[in-house]
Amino acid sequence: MIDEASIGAYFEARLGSGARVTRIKRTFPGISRETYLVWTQEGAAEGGYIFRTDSVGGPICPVPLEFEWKVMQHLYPTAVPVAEPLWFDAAAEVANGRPVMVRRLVDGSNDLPGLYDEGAEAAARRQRVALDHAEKLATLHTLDLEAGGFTRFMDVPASPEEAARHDFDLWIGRWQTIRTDPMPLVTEAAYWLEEHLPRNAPRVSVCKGNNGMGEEIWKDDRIVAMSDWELAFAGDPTQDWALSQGMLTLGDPEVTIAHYEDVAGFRLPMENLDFYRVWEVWKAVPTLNNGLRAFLSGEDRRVSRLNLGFGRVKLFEQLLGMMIGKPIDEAAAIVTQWRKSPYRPENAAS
């Protein structure tokens, strides 16, 4: 963990002009990356910043912090709401040589108190929130990858027909590189999923990865900044709806998707959603198992890494074993029943 006094000195030196750090707060749990909120007094003005760096044992998600920085850097000039990216240090002394990304602090919260209250008014509010999220995803998914510079640092499928295959090959490669154990059941599930890869993506889009409730910054029930871009990729926009943290159950899913399609200007092949719901379970295995490596090497012996990288991975492995050989729509139904959003009441599926 970084000393907060060092962060204060780092900001004051970086900002210059008599800037003074007035408060620092670390956000938790911060298992994969350490994140600090930093407030400053800069003359007569007050400033707020997000300081983000890899954990000592490296991130859990097998994606460099610089990738997330580049995504935000290229999104900021667009209509997609993101916090202003300010600077990136590839090997910051304050973080003992780890990379550091700093962005502007956005006024808002990742929580919407009272969203799950009972009654017609609360239900109407949930639908409005879902529609706003749909609009933001549609804005993201209709960006021009080449004009926006995303093709310069993202792996991009050759065509919409190859979108699922491209993502599959990318993650299979990561799994073969970072896995801590063979896990033959996960390998079998991969071969089974390969037989069902969709080839009808409506377009190749910039996709966010993990998105929705708990993943964005909200104010007055609207998204003011989409956050955490480490799982961003170029591919089938349908995939973003498969891991949207319960956004399709906030209101009427047909109304939500129809609104998204109206804004985006294209239709989603909903059978693809079934595939990606199952595919996201598979992708969770290499994502979490990667974090176990630092525990095994002794770099980071926190039990949370063991719990996620082994315990949680074994749960996903068992879930995949339940689905192998089933029709994809039946497998997707199993995922829907099993995966509960942490931001909803316990009796609500994500």
The other form holds:
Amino acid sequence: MIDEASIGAYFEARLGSGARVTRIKRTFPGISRETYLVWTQEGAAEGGYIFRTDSVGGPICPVPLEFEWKVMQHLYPTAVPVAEPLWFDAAAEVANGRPVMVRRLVDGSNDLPGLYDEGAEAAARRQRVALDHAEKLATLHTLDLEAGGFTRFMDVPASPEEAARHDFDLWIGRWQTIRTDPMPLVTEAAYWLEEHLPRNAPRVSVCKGNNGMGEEIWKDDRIVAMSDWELAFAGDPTQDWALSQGMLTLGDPEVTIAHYEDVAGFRLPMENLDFYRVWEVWKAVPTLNNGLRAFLSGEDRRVSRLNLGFGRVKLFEQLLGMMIGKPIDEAAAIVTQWRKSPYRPENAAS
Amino acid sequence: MKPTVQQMIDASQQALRDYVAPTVTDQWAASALRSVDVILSHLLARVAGEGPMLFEDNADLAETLAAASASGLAADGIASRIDDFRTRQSDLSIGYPAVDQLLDLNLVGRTLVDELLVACHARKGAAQADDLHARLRAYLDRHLERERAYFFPVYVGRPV
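We have the form predicted alone; now please give the form predicted in complex with its partner chain.
First the chain shown before, then all remaining chains and molecules of the complex.
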């Protein structure tokens, strides 16, 4: 963890012209990456920034911070709402050589108080929120990868038919490199999933990865900035709906998807959703297991890293064991049931 | 009579839940405490059972890997490592082995299973490969069942 005085001095030196840091707040939980909100006084004006760096020992997710920086840099000129990326420092002294990314603070919150209240008014509000999210995803999914420069730094599938295969190969490669234990059941699950790879993506899109509730910045029930792009990829837009953190069940799923399709201008092959719901469980294994490496090496012995990188991974292995060999729709139903655990925002009110 | 390790872990966990958790207001401290609580639940399940579980699992691996050797599907490099595994497993069957030794051997055995799965899938459709694959799958199910109580439902719930 970086001390606040060092971050303050870093900003004052970087901004110059008598800028003064007035307040710093570390965001919770920041296990994979540390994020600080920084407020400044710059002459008569007030400024706000977000300072983001890898945790000591590296991030949980096996994707470099520079990738997230590049995604935001290329999204900022588009209609997709993202915070303005300001600078990237590949080896910042203030972070003992860790990479640092700074973006402008957007006025809003990742929380929507009262969203899960009882009554027709709250239900209508939830539907409006779901529709706004659907519009933002559609805007993202219809970007031109080539014209937007995404093909210069993203691994892009050769065609929509290859989208799922491409993501599969990418993550199998990562798993073979980073795994801390052979976990043969995870290997077997990969072979099972490989037999079910969809080949009917409507197009190759920039996808966000984790999205929806808890992942975006909202103001007046609208998304003002889409955040956390570390798991962004080029692939089947249907996959993002498998990672939409309860947005599909926030309102009427058919209404929400119909609105998305109207804005996007293409139909989603909803049968792919079941595959991606299961595939995302598999992907969670390498994503989290990567975090255990710094624990085992002694670089970062935080218990949160241990629980995510080991216990949670073994839990997902158990979950894969419950699904493996079943028809994909049955497996997806198991995931859906499992996801109804109480910490999920959409279940918090019940 | 002395208290068991499980009783000691249980008492520590209860003390944290009853006296420490209600006083914690800092969200990082509360998160760390939740993580410690989960780890204690994991240890409660694992401490007493892990040694016998690994002993049983290693014996199961020895039998499963022997079938792999007999199938002729194990390439030379793998076959000699299977022989080595079975020798070590047999040695550890005499006397009272340390849990760490059982754990190290288990890792070796599961690494071999992982490699054999890849070999089976490469020859999918061949009777010998499919037969060995079925044996390996059955072992994986048994292994998962043996470990289940350490992770499920222990790690279900809020992740941090």
